[in-house]
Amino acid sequence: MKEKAMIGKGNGRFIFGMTAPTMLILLIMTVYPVIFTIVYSFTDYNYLKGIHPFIALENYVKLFENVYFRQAVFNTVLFTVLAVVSEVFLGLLLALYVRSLKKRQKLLRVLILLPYLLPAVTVALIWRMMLSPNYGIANQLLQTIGLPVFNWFRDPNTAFGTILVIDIWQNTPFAFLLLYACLQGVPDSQYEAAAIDGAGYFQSFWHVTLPNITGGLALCAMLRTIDTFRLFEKVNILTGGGPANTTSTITQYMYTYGIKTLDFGFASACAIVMTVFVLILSAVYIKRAVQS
């Protein structure tokens, strides 16, 4: 007994000599700069001041006082639910046809996730040469079959809906792939008896697919909707939440107002509003998956 009890030990502390440095760096890397963003949230602390004096929830009222933060969340909310409604759809249809082919489905896997391996920033830029109002290809195809030209990121009618096909463009793959391995674990037996029963293809999705992959939609949706919450880097790029503030996002705004004025207590509670905002979306999701 006593040599277990020895043995016992020495693999404890040589699974926490293991795990050690990593959750070291999980502290420094995660759970100090929360902390930090917290506390500060809650300061006037901006980095030219080189002070920092407890100002309560100031920052908080002067955040949901401002009419740009108020239409930046408009716009993220609006944002993210259509492209998470689109994206889940769209790879849900791309899933199904995927699936029903016999032949070539490794290629076309492939190339249907293409556009998710792509870094945002690559994406962003290609699109901004693609619209590109001078010598934008998607310009010239309308001007030769006589259409009007747009300045696709500057006019206030279309920079809203271009960036949203673009983000619908490169995260839709994510959807289609983690929906696919939900359609695989179907078991064949259950079309086979929906089959037997006289039951059409839309009858077999509707009571065989849809019932056994409701919990891989709402992972979907949920994961879509965490990452669409935080976009970023196409609305910097490409018109940097103009015009009039028609896509400037939560994101966009801490980094306009906070970030780049060094106004690093504001930024923080901006921070912190998202952080909640993202949370109370993904409970609600966590509560429907786990009831349906």
Given for the second form:
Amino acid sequence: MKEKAMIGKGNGRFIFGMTAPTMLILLIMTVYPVIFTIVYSFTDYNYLKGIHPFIALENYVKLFENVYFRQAVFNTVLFTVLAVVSEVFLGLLLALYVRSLKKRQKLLRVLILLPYLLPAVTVALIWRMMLSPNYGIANQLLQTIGLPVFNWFRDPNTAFGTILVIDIWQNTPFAFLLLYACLQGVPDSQYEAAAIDGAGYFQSFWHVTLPNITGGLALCAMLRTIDTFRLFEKVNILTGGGPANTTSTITQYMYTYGIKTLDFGFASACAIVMTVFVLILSAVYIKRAVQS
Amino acid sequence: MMKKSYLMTALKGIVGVLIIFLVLFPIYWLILMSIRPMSEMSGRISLIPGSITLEHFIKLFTEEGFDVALKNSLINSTISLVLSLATGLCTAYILARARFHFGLKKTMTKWILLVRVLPPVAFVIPLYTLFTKLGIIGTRLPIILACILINIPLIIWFMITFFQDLPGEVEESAKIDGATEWQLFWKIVLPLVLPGIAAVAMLSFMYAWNEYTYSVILTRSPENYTIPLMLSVLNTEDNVTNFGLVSAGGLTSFLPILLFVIFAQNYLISGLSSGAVKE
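Form predicted alone done; form predicted together with its partner chain now:
Full assembly next; the chain just shown is listed first.
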């Protein structure tokens, strides 16, 4: 009893000491920026001119009237849907494959993981070299077998798809790893029961595996959506949003037309739109995580 | 029956080879380009180089200033890791334990989750103006702070579950022996969650090491360039003269992570896949 009281006394100071640094960092680095991004978004703030009169919703109106911005939103949504669906699907196939192996599961798991661990910049550069129209191995192979070659990043027909493939190559391993861990959690007894009932491979996948990993699939899709939606590195390095705006994403648009030009009011409005999108997309995830 | 299973094994083997080829060929190509002499990079490129050279690495580090970028990346990632761990672990412990109450606890927990989800663009503009006003925009501090901003929510969110999984009795009995809260945390709780710390430390280091978005916006002078920035500058147009340099730099950018994979892959993998089982 005495001891408990003693510890209880110092508790407040201990809690304060343990949380104050984080609190301070969060206030300066997140609370303050979010508030001021909102404030800036209602002003005509250019960093060089300095003056920033209040212009209400003008930035937002300008943004939504802008064809390039609308295209960037469209690209981002399309890219995210295609990338996430492919990554989860391919990740699941890989996980099922590796799980079905009798040996070398661990080795294969770590080899498959490697692309995800590379910096996005490095991944972009590797593919740029392989797909180089003049010196790349890809076009050389295509030529050898008589197929048409492309200037992959400059051709409006191929640029979007090429970046999509590169992103899928890098991030499928993450989906694989997560789903592989989920598969390990499916109890063997359920498979045995299904086998006794005479279920084949596909039946036991449908009735045993799938119901057990629905949560994992949803989480995986969620995490990949949040991450893919902010796509920037690969686009900025490989195409800068071109050709003809076909690969521009929201972040890339904001970088080109707001941050580089130091039009911080306009860029802030763009950031707010982006943030609202992300909040809507991740609402389910946040809700679930807070509850647990 | 025998025949069918034999066929199945063969098929699985072919699929495996195909997977490994798709996954590893680009990495193989990166390694190859970094040690291939420039004369072998144009015309018909062979899959296996005729001769091997280290000229790209030597030029990269002696003439292109990649040594500075490497130093910057190491310093930034390490400092931000140490600071994020120090503050993040303490906060995660408080948030994980029901016996610690304070008014903002729930708000703080939710805010941290939100910060983890929000994109960098939600914070970066006011940070840019703030750092300029403080006069630190020409230094390495903005990148270190940005990496701390990325890593603190990750560490807290990750470690909360680790702390919660510890049985409360350990702390109870230590308390009865008269340990202060700080001694309890430092001497008893932290050693028990070391595996979790190792896993999250590797993840944090990796994210700081790979960071590009904040860096490209918050860095002005080349002397503060990190490896991803330096690589993106080296990579100008479609220019074969830089392929060797870019590859050598790209391979260098992969080395620390490769060390994790070789020496501590279990921690790394448990860190990356933690979401699957924990949430």
